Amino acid sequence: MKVFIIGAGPGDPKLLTLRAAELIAACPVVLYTGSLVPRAAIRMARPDAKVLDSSGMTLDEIIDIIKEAHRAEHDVARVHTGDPLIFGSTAEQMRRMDELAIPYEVIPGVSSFTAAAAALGKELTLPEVSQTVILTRAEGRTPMPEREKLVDLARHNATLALFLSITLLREVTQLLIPEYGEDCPVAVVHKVSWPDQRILTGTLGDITARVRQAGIKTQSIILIGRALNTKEFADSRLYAPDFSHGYRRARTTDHAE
């Protein structure tokens, strides 16, 4: 018996990962995250499967459930959004289940800011604009340590991804503007690759305004630098005739006559 901790990506089933969907259709448990994955994700489910949905479990429920699957010795689908390793709340999970000496396996999934960057055919690392995605959230319920404030990483004006920051969006222009600048780009994208995706683009000066009246409040991953609207921008050295890597040696001009 195993837990597949597994990452259902962004939304839509299509961005499974192979590996991902042949475990849920697999497993005769499958114990998922239905406040952010969307029952058609699960829908390959085989027929016969305990289809649960966590989103109104405690953590304790949660574990019951997977003890009881252990007992059984039936695999378990443990379904979570986007990634399960960032922001996935499973480390919590999975030191319960080392406790518990049941084994695990992590599956990993297509991020929500992976997949935003997609939906927004960006590049988040252009040479000699961004070379560094922080992957971060504005301080809400949840503390922040001492030495990731939001304040403190825009020094670096790398790209940033916020996660579960779009209810404290105005609270994370003000603190953004002094170092990024008010025209700095911002893109939101509310509930990537659903049906229903919407994508709203602005500035540190103006993208609360526009959320605001698009009434958005939940689901959504926010963009924000200059890696968004740049585009004067150096070509990589990876392709560059006089560039030379393990796969093909530099090429010169020879000039003489």
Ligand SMILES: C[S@@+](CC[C@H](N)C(=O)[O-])C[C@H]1O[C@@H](n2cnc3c(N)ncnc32)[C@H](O)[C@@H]1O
The other form holds:
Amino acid sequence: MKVFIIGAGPGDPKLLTLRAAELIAACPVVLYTGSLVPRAAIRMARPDAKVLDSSGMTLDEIIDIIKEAHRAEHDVARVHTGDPLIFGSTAEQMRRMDELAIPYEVIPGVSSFTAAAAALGKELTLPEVSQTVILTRAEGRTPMPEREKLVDLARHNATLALFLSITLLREVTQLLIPEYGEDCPVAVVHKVSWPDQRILTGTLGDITARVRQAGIKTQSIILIGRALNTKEFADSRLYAPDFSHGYRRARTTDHAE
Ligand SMILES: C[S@@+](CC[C@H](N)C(=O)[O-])C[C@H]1O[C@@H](n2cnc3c(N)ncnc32)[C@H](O)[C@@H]1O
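Pass me the form predicted together with the named molecule as well; I've looked at the form predicted on its own already.
Every chain and every other molecule in the complex is listed next, the one we just looked at coming first.
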């Protein structure tokens, strides 16, 4: 018996990994976070599978279901949105399973922040613009560690991917404008890969009004940074003719024939 902690990707079942789909189809118990994982992503579950939505459960209730499956020697597909190890609240489940000696394995998934970048068609790491992506959240009811306040992270001017922060967008923009500038590009991607996906783009100066006007209050990734709309970046060294690496020798420009 094993608990498979599965990343279901951002919503579109076609973004499930083959391994995820195979396990969801095989496990007699499917416990999924129904607040963010659509039913379509688990539709391949066996007709006789026990399919449960954990969105209204406490950690104890989730662990009780896992314990019961363990006793019955039933594998569990524990299905989370995106990648299970990014803002997944999976560490606490794994800690409990460690204490109970219940075996588990993690199956990675497509995180909503990479799906959002894909929907925009934007590379988040541009040479000489930003080579760093910070995955974080705004401080709301859950406090941030003292050294990870958004104002401190902003000093890097790196590309930011904010989870769980759409209702705090105004505060976020106010904190970031001094470092990134009012004209810094922002994209809000709501329900990425779902049929009702919406993309709003703007700047730190105007995105709050745009999002408010669109009535978006849930399930969004906020991407911020100059990498989102500049065409002024250097070509990477990887494909430069004068650059050697393990798979290609540098070519000299003046060919003596
Ligand atoms: C509990 S976290 C889970 C993150 C997830 N593990 C991941 O890797 O994407 C929930 C937050 O992820 C983001 N999110 C998850 N699914 C999303 C989607 N389909 N579209 C946009 N944002 C999404 C939102 O910021 C949401 O508030």
